[in-house]
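Listed next as structure tokens is one chain, alone, in the form predicted on its own.
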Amino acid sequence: MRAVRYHEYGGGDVLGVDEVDRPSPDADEVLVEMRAASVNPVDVMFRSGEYGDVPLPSIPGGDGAGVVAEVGEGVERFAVGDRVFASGMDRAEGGTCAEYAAITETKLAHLPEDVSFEGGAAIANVGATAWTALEEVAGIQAGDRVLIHGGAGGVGHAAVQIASASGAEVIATAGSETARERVRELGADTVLDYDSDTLAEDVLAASDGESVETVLDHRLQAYLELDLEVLTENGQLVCLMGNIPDASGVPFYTKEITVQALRMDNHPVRAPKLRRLVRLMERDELTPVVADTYDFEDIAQAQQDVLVGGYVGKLVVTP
């Protein structure tokens, strides 16, 4: 079978387009033939040598979707010719961007029939971390102010999906104005310009003056002062990636925050996340965008693209 690897770190140019062993399932693994798998910005530092612990060569992807070629004995939920999609394959298991991937059960759903090969992939990882982060970790209710940076993302266009099919009032930023218009049409109630000189008062404006239950970020660094300020008494941060930078610390005391670091390498579980996607996308309450597709052999370039931005929603490759 045909499957992109890189056999050293490095740039781009180490990525190529190799003929290997088709793998064959485990007692709890099914073997999927893949029709699109995700890009997501941790392949790169993978590729980079940034979590060096790769094992070399790798296959890279995280997510996909496809169908069942076949079934380890043990496996119970799926049979041959199902169309699935998969989250949380780990750098040892070897990656989604092949023609075939062995995947163990616990980390696929069924994937609804209007719902594209391209979409599942697309949804896959972000749409289980959005879902960790606001449903599990944060426990959003209906009603609260929910503050998501990043909304046109891969996990920000999920989230904003996800908190306003929750019933929480959305507030999000993004970085051009065709950007934040195809995220107010995903659901978010409000959304800013992420470079704004005023994002903090603004987004106490979009609320009628009040704070903010949740705050989901991905840039620290970049907006935790902003983030404590618009946050209510008691009120949450969920930060995704990155580490927590130094602050004076007296937000927290005066108004109690609670700051969680989710790192999704501690959820592998991913099932159960899946299939409660599957029900809003059932409900057309959640809608993968997939902002470009990729070849096998242009999966040098995806990477790049990952990196840079400027779209809405996810880049995807199939083989």
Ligand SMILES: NC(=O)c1ccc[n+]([C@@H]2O[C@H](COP(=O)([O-])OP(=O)(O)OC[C@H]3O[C@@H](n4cnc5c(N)ncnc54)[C@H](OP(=O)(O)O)[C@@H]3O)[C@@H](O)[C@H]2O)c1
Given for the second form:
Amino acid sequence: MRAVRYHEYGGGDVLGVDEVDRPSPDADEVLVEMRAASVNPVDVMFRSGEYGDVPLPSIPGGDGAGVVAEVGEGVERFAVGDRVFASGMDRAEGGTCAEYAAITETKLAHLPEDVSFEGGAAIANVGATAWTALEEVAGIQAGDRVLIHGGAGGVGHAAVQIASASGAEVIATAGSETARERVRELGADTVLDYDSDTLAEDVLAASDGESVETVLDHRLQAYLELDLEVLTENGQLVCLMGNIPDASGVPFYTKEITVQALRMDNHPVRAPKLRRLVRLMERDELTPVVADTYDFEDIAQAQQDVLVGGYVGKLVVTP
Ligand SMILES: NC(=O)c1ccc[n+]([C@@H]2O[C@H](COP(=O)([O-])OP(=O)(O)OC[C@H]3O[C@@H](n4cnc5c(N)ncnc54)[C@H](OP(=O)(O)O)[C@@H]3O)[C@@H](O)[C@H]2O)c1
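What I would like now is the form predicted together with the named molecule, since the data block earlier showed the form predicted on its own; can you produce it?
Let's see the whole complex now, leading with the same chain.
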């Protein structure tokens, strides 16, 4: 089978398409004929060696969608021919940027018939992440106000829709008028320019001068002080990043705030979260947005573009 691989850490030029053996599923695994995989910023960090413990050669891709080609003897929930999507491949497993991937049953869910493979790939990881952050970690309630930094991004576009479906009032930010308009269409009540010099005031103005109950932040180094300013007493700050910035001098003592960081390594049991995304998609409360699709041969460009941004939703690669 064809698989994207890198044999050493480095820039985009270490990525290539190799002919490799098709994996065989273990007893608890499903062999999926991959039709699409998403491109995540963390793929670039693994490839560059920034998280230097990726076994080489490595196949990138932590999530994706496809059709079941074979099932291990202990697999009960899936059969050959099922349409599925997956999230949570860790750095030591084979990735999803391959024609086939052997995926543990606990990381798979059935993909609704009317969701494309590209859409399934686009929503799997970021949707599960947004769900974890908002529903499990922050426990948002109907009527809460939620600030979502970068609402046009992969996690952001899922988070806007999940928060909106929960009945929260959503304030999001985005970098261009085109993106802001799109994020409004996804359900945000207010979308602000993240480059505004008066962003904290803009957030407070958008919430009638009151504060927000939850903030979802992936750029804590830029927004920690703003987050504390706009959060209410007993508010929740959920962070999607590995590095907690130097917080000396930040006035933490002015309010009771809970700060929680999501683990970067994906949880081995993702299926329950994926099934919740399925229910939202079936109710038309969650629509994956595929910003662009690339061939395997163009994955270096895709991994470059994911860092540049400027699009709404998720970049996807297909065999
Ligand atoms: N388990 C986890 O903890 C977990 C899981 C998934 C992702 N993450 C992390 O979460 C972050 C986002 O991931 P993603 O997949 O959503 O990436 P993404 O698709 O690249 O989205 C990032 C978003 O941030 C926006 N942005 C750029 N500059 C900004 C600024 N100054 N202020 C606010 N927003 C800004 C971008 O907008 P423009 O396009 O306009 O620049 C883009 O919409 C990454 O750091 C990723 O590693 C963590």
